[in-house]
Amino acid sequence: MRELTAEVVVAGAGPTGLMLANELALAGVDVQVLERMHERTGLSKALNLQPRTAEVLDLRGLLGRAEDRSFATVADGHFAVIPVSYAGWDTRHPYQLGIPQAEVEAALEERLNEQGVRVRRGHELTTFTQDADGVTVTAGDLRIRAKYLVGCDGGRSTVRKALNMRFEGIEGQGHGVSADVLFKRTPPGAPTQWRSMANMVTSESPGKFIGVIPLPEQNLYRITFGDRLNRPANLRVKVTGEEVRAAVTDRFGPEAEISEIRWASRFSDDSRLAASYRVDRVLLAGDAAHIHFPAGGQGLNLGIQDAMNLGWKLAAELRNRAPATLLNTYEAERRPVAQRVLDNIAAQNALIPLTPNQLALRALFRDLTALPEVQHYLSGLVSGLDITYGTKKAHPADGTRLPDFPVGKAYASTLFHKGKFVLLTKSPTPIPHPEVQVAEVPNLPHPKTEKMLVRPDGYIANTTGETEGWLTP
């Protein structure tokens, strides 16, 4: 048994775990990343980055790497497969970025390697114990003593189960399948570019749906189909070629010929949320903390934003820079966000008609979405652009995301590449704390404000510039 030490062990090298490890490494934290798979699968899985996630990556100089690996820019989002526009939001990224999950992971792992951290592949966390001073983790032939453990190990999280954490929610009654399908030739009527969510998903009978998204390789498509009224007795049963071919025939007719089914996976419409995100020195993030029907690809985006919220707080705790309650704000801020995502997905599922009455309801709802106010509200939900933190606000800007406004020849996002607090000020101001970067700017995005203290994750802490409550003296 090999013995190692670390400040933080991250279990899981998916997008959430890799983003968290990057945040910790950026802050100089000694982090070990454990992953049960011996190598990345290369499977596409999730396919999109929502606007707020694009902003988050831009704050760390990572967006360009993702854009280089992307294959589409999608001008809108959707709510219950009804397109909703991102227009009206003050963002430089009013679009979805079409990018396979495997490419997101590749970009994040590339940056992590540059920071001197290697994922320990083929090392699945099996057990752990914790005490007042730390956590002892066992993974294969490794035993690691760390200050904290973070479970980013997916919906069937070993970490969550070992904590005996309640995974509260509802068990759905349907299921779906996602498959990457290579056709011999372009199927009749199939889109050849992904530029909008319009007409990407169809429903020919109650409860059933099928979606088609063209992937970058010619005649390669993501086919997603399902039945919200019926599910197999065993959700882990392997997806058969017959299932995929039947769905393709229903959508395109018998003339659509399949050359290869590259990958297929079954998913449920269960909706669950961990009762707590933290038990002493063990925390949860991403799918380990929440699962849901994959409407709009919100899961990957939710996980990356979990990591962004947790990373700087955990680093501050380890460096004795955090007030006593700061780390607890991770759950206080992110769990309600996840609950809201679960709620909006439940509402979307309710708008997939199962009865004539629901069909009428959906038609009425579609008419309502034509109203600009409704479009704005729904696009804020699915994009993450409407997320705010805190209820006690001394100023309306407190707890809101900082719009990425011009600063000289660049943008404000470039000020956050080092992962520090940033004090934006209109006049010369002394540095209030060693962990705060001061940037003098001619204008601020909120009127009648002279300064703003902005958190490392791009949310406005206050408009006074005070570090009290955020950083210890």
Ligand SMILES: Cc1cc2nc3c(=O)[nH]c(=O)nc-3n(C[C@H](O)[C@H](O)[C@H](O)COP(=O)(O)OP(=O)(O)OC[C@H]3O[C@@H](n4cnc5c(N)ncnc54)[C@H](O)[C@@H]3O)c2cc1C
Contents of the next structure:
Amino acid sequence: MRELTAEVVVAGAGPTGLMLANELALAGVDVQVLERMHERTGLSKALNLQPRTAEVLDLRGLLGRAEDRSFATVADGHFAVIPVSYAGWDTRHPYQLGIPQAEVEAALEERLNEQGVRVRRGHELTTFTQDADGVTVTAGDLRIRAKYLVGCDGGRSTVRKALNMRFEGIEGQGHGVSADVLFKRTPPGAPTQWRSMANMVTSESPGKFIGVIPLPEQNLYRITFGDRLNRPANLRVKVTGEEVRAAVTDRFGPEAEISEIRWASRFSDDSRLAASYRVDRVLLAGDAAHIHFPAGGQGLNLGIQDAMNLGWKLAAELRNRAPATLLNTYEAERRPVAQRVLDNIAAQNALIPLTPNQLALRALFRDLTALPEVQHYLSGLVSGLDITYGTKKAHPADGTRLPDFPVGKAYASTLFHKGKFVLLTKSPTPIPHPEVQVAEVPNLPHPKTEKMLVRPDGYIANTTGETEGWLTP
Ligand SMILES: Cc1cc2nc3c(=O)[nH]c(=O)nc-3n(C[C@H](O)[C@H](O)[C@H](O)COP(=O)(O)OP(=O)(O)OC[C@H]3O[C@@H](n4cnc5c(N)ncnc54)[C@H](O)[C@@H]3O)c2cc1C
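With the form predicted on its own in hand, show me what the form predicted together with the named molecule looks like.
Below: every chain and molecule of the assembly, starting with the one above.
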């Protein structure tokens, strides 16, 4: 057995674990990343970055790498497959970036390697124990003693199960299948570019749906289909070619000829949330903490934003800079966000109609989405742009995201590349704390404010500039 030490062990090198490891490394934390798989498969469940995730990556100078690996810019999002525009939001990224999950992971891992951290592949966390001073983790031939362990090990999380954490929610009734399908030629009526969510998904018969997204290879498509009411007795049962062919024929007719099914996987519509995100020195993030039907393209985005919320707090705790309550605000802030996603997905499922009454309800709902206010509300929900933290607000801006506004020849987002707090001020102000960067700016995005302390994750802490409550002296 090889013995190692670290400050934090991250279990799982999916998007959540890689984002978190990047955040910790940026703060100078000694982090070990364990990944059970020997190599990335190159297959992708998720295909998109939502606007808020684009902003979050931009705060760390990572968006360009994602853009370089993307294959589409999609003008809108969707709610229950009804397109919703992001246009009403004050964001520089009012679109979804079409990018395979494997490419998001590759971009994050590339940056992690540049920060001097290598993922320990082929190392599956099997057990751990914790005591007052730390955690001891076992993975293959490794035993690592660390101060904290974060389970980013996906929906079937070993870490969550070992904690005996309740995974509260409901078992769904239906299921879906995702498959990457190469056609002999473009199927009749299939889109050749992914520019909008309009007409990407259709519902031919009650309770069923099929989505078709062109991938960046000629005649290669992501086909996602499902049934709200039926699921196989065993959801791990292999997807058959016949199932995929039947769904494709339903959608495009018999003339759509498949030459290859590259990858196919089944997913459930179970919806579950960990009862708590923390047990002493062990925390959960991403799918390890929440699972749901992939409606609206939200899961990966939720995980990356969990990581962005947790990283700087955990680093502050390790450096004795965190007020006693700071680390617990991770769960207090992020669990309600996940609950909201689960709730919006339940509502989306209910809008895939089964009965004539539900068909009428969906038609009415579609009419309502023509209203700009409804578009704004729904796009805020699925994009993460509407997230605000905290309930006690001395100023309406407290807890809201800082819109990315011009600062000189650049944008405010560039001030956050180091992962520190940023004090934006209209007049010269001394540095209040070593963890705070001061930036003098002529204007602030909220009128009648003279300064703003902004957290490392881009949310406004306060408009007084006080570090108390956020950083210990
Ligand atoms: C069909 C489908 C389509 C989807 N589409 C979208 C979409 O368009 N947009 C979107 O935002 N989301 C989508 N999602 C959801 C998204 O894929 C997940 O939310 C995302 O993968 C979660 O990332 P994660 O890092 O938390 O977990 P995972 O991606 O599951 O990563 C967990 C990692 O941990 C590793 N691991 C597991 N156990 C251990 C262990 N014991 N020790 C070490 N390593 C371990 C795994 O090998 C894996 O690499 C989709 C999901 C599905 C099923």
